[in-house]
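Below sits a lone chain in structure tokens, taken as the form predicted on its own.
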Amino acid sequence: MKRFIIAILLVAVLLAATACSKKARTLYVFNWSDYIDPELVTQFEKEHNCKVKIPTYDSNENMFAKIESTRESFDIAVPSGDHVTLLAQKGYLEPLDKTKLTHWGNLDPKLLEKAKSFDPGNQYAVPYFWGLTGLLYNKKNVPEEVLKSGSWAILGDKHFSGKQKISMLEDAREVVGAALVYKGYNINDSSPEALKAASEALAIWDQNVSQYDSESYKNEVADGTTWLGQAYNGDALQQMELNKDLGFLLPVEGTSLWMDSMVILKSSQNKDLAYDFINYMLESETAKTNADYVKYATPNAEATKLLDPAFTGNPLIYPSAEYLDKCYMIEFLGDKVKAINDLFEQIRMN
């Protein structure tokens, strides 16, 4: 009888341990803020009996520094293209096993081809969203005559002189890139000539800039603390949906074009769960819901078919081919990026 009772107790302990083990699974998705529909996360947690934690970052540089220096083990990260290259070169990424991604075929082949510019052979990265950078403004504080040029030159307009009511992103590639494009250069040009021209524009713009921050503009342009801010298009459209006084423009000279991707880190402690999460995000209905929430263009071709024509027809999300011809994908520059970073720090610290 004792043996029987002991056997029952052992089975109970094993079952409890198994239950606890399943209960304890936690997936860490290192992501940009406001970049996933929280209801989708909740649904995934229910379906997979797990917890999903989403620590956030506000720039690729901060994301990379945290991955490189922390002892925390993130499972998934969502870097932009040039930082996919950097993470891969540093050996931080797990090569994709596409047999575990049954919805891979939902991705647009044309965008997968573009992704090969930063991820040859689509070896590490699963395209998540793509977008552009422009200017978010408050109509109460910025009159139409200031905006009519539609140019990056608005950042230096005398309307803002002495007021410091402009913010720009805390991102060297975006800030210096905007000045490069404004001056007629490729956003990836790090030559002395190009950076000298960019520095001239930045010196003027900086007089009107109160801060370089990739988060605060989302609320501060809305409440009038800041009148105009360099902004990612999806973030701007999220805010515009909440506040009719906000507007957004893509500068006439062109702008940065970026693609963010989901990658699995080699240090992940939950690789199978990471694959489940990415595959879930690739489902057409899930990707459609997520695009509706974040207001960015989805690389998921099947999800695009499900989106409202008002969404896919919005030129602030899906610009014309003519405008896209004036936009530049931010590329990995290796050591050449130091000159761009140095210029950004010089301007920011003035």
The other form holds:
Amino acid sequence: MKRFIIAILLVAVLLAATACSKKARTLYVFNWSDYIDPELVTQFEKEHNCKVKIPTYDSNENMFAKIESTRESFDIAVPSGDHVTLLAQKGYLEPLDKTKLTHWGNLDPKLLEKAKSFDPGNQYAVPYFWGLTGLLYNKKNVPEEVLKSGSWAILGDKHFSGKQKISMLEDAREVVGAALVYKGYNINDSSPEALKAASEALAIWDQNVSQYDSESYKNEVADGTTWLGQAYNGDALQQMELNKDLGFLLPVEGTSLWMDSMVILKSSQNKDLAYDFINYMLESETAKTNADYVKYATPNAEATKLLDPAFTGNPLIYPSAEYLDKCYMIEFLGDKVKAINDLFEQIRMN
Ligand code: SPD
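What I would like now is the form predicted in complex with spermidine, since the data block earlier showed the form predicted on its own; can you produce it?
First the chain shown before, then all remaining chains and molecules of the complex.
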């Protein structure tokens, strides 16, 4: 009898220990806001008997600062190309073991080639989405007449004078980048001449800008508190689906082009689960469903084949080759980025 009780106690201890170790399986995916279909996350949790937490950020700079201060808190992050380079240079990223990514082959080889510009040898980054930045507007507040030039100059239009009804992103590379492209410079040009030209445009636009913000403008353009906001294309299209008064344009001069990628943090405590999650996001059906939800262009060639032609034919998601020729990938600039950041601070603080 005594032996029987001891056996039962042992089984109970073992069961409790297993339950505890299962409880510990929580994956932290540090992601941009509005950048993943929550139903896909729930499905992954069920399939892998784990919890996935998705803390969010609204700029690469905020993501980087948080990772620098609390690295061990995250397993996966989703930086843009220039910040993949920065994180890799700082030694924060885990080199990918591609044998664990059985769906890696679904990625478009041409886009993987492009990703080598920020991640030589595709060593760390699994392309997630790519996109462009433009202007989201409410047709009730911004007449056709004001929009017809299709230019970044709309930000300085007299229609907005004294009204403070414009928002721009809280993103130095995007804000200064828009002014650089408008003035005919490469978005990665940080020379004094280029930044002087950009600052002239920014000084004019800033008079109409009420806030530099990457989140609240989305609802505000929808409810008319803000009339027009600089916006990432997918975020704008998500809002347009909810509100037929909204429109989005990609400025005629060209704009920024960026690719965000999933990376595994070297300090991750759940590397196997992180690989499972990334591999799951690479499945063609998952990637297709995710693209449909977030409304960004997927670098997953197999998923692209499954998307509705109305999606892949939408020039606000997949612009023409001619338009893309006028766009600039935001590149890692090393110390040179300081001049761009300083100009942004100067404009937004004045
Ligand atoms: N809500 C998702 C936003 C994704 C933005 N991607 C990167 C922009 C880089 N400037």
